[in-house]
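Next up: a single chain in structure tokens, the form predicted on its own.
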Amino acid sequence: MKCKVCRGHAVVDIRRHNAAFCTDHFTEHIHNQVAKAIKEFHMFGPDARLLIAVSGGKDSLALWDILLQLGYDVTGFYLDLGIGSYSTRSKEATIAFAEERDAKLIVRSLAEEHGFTVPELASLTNRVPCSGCGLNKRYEFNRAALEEGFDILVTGHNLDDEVATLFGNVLHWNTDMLARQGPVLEERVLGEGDRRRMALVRKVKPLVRVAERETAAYAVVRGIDYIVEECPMVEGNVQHKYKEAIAMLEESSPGTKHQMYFGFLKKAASRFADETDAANLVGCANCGSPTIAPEAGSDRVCSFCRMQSLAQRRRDDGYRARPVRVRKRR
């Protein structure tokens, strides 16, 4: 097997491109890649402040370091979760990659900012663990991002990602959320005149070019020692269903992720447009974050205030918790 560019020795076969890579021309090639998507979806200018969501994972790791390479401002931002040896082990690999590379890291706790892990609030609300680590992870990644005075969030969504979502968005015809389904999400402001402010910082995934396993590849190329297990609480997810279930077509017709996500983004998307702007955002009334206008005669508290109250109401009750099902590692 040759490489596509210079006809030495590949080392990652990329069937969706009919093309294989050696390390030098694969590594330029993510590059591309990722400076493709910045560009073709106007995510952010060369001067930008960004602040990247970080878990220790190989797509958060290897998007910041592609983001380093190419030159822009980020900073990484981690959130322990609380959850056991696995977010000890995220935080020790976030920080090691962070010092190798003398790049800026932020960290911060969820029991320290909020007297809850993810664990105790799964078993505390009743939530399923992943929906409600999404809420507390969605919640403070904006609130770092305005706090800290930066300009755009980035994840780590790649393809795969993006494309299970939407598929699980259109079994179920959840239209406002596919109103959501892009690449970039606009921020959003409250009040306005003078009393404007950021509610929701501009949120970007520069990874949607690239495939979970091409990601995996990149980091193993650049040596970057990242969390190979999954999150032990992630047993179950829908979201892996939806996964395996794509990976299987992909398998027997490369380059049907990519197909599905860029062909709904040119063809559909702009149908669900209307979703997303009717709905009517207000403050808080605990915090003074952004959540959807009640109905009236109902409170003005966004989900991650009600879930936190509701914790601790139980909490202080003595509510006996359900114990929450956390995988062993093997």
The other form holds:
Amino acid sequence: MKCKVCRGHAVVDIRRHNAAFCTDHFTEHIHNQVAKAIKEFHMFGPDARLLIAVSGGKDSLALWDILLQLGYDVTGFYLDLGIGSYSTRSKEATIAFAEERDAKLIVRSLAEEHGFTVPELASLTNRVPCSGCGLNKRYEFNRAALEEGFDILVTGHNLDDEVATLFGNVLHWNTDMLARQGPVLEERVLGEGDRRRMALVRKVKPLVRVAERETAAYAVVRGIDYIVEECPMVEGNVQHKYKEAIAMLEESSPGTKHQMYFGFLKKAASRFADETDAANLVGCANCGSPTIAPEAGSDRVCSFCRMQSLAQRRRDDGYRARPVRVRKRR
Amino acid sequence: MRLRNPDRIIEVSGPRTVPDLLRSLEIVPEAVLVIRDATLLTRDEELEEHDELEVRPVLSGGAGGPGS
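Okay, that's the form predicted on its own, but what's the structure of the form predicted together with its partner chain?
So here's everything in the complex, that chain up top.
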């Protein structure tokens, strides 16, 4: 195949764009797609202070590279989840990436901040690892952004991530989630007068126009040494099953993913706007973070604090967390 | 043909393209990158018997969710 732009030897073909690109023009294409998403969804201006959540995987490192290349003031935030040697390797990859580019990086550890790793939380609370992990990451990313004074939290969710989430939310008709599924989640402020404070930082997903295969290809052509292996706790994860099913549809009908996601944003998202409880946010009685206002008589404690206190009670009762099972998916 | 990640050796007969290889492995092309000598291959690339290839999965699982 030949590059659509220069007719040189192509290394990546993108069927939904009916195009192939050489290394240089593929890099330019991806930069353009990210710049287009930032502009189209009014994500941030040229002077914003950005905090990007990085895992050591392809999507977040690729996006960090892209934003640096586009000239943004972007700092990395790595949260050590304590998932055995997988976390060790992903932290090393992230630090190496930052050092090579002289990029700013903040590193925190879940166990040091709150006393529990992701495997310990999953085991002590009998919760699916990915669910507890997601809750902890959302909480810590937001806390770090607020404490360190950033305007915007950036995440590496790509088109496949968003389509798989949308697919799952439609399968189960999670209308509350559909109301909040977009490339931008606006900031939230709690309290009034002197007690008015930022509670949730604005969150954006600049990779929504880029498919997962393309972020991986970008990482390869840019020589980004990301963690190729999958998290050992993800086995059987439903999000992954959705992605495989959607990849088959995309294969037989290129453009399906783009059509599903951007069609949803254009034609359906606004119809779910009234379905969310997000309007009823109050501060958690324990940590102050926003949580949905409880029904009368129940405690006003956020789901993060509830999970932490359950894990602490179990640990105090002598319940011991099982060790991490490290098993490859394929 | 030698494949990496996971490592295995497969027998091939005659020239074949990237989609031919992936079909025989029952892999959806949209879910992987095919890499030869640190270079990405497009779908029309012909593969040779002595090629050493990496078929790298690109789809990851995870917590998902709109706020994650």
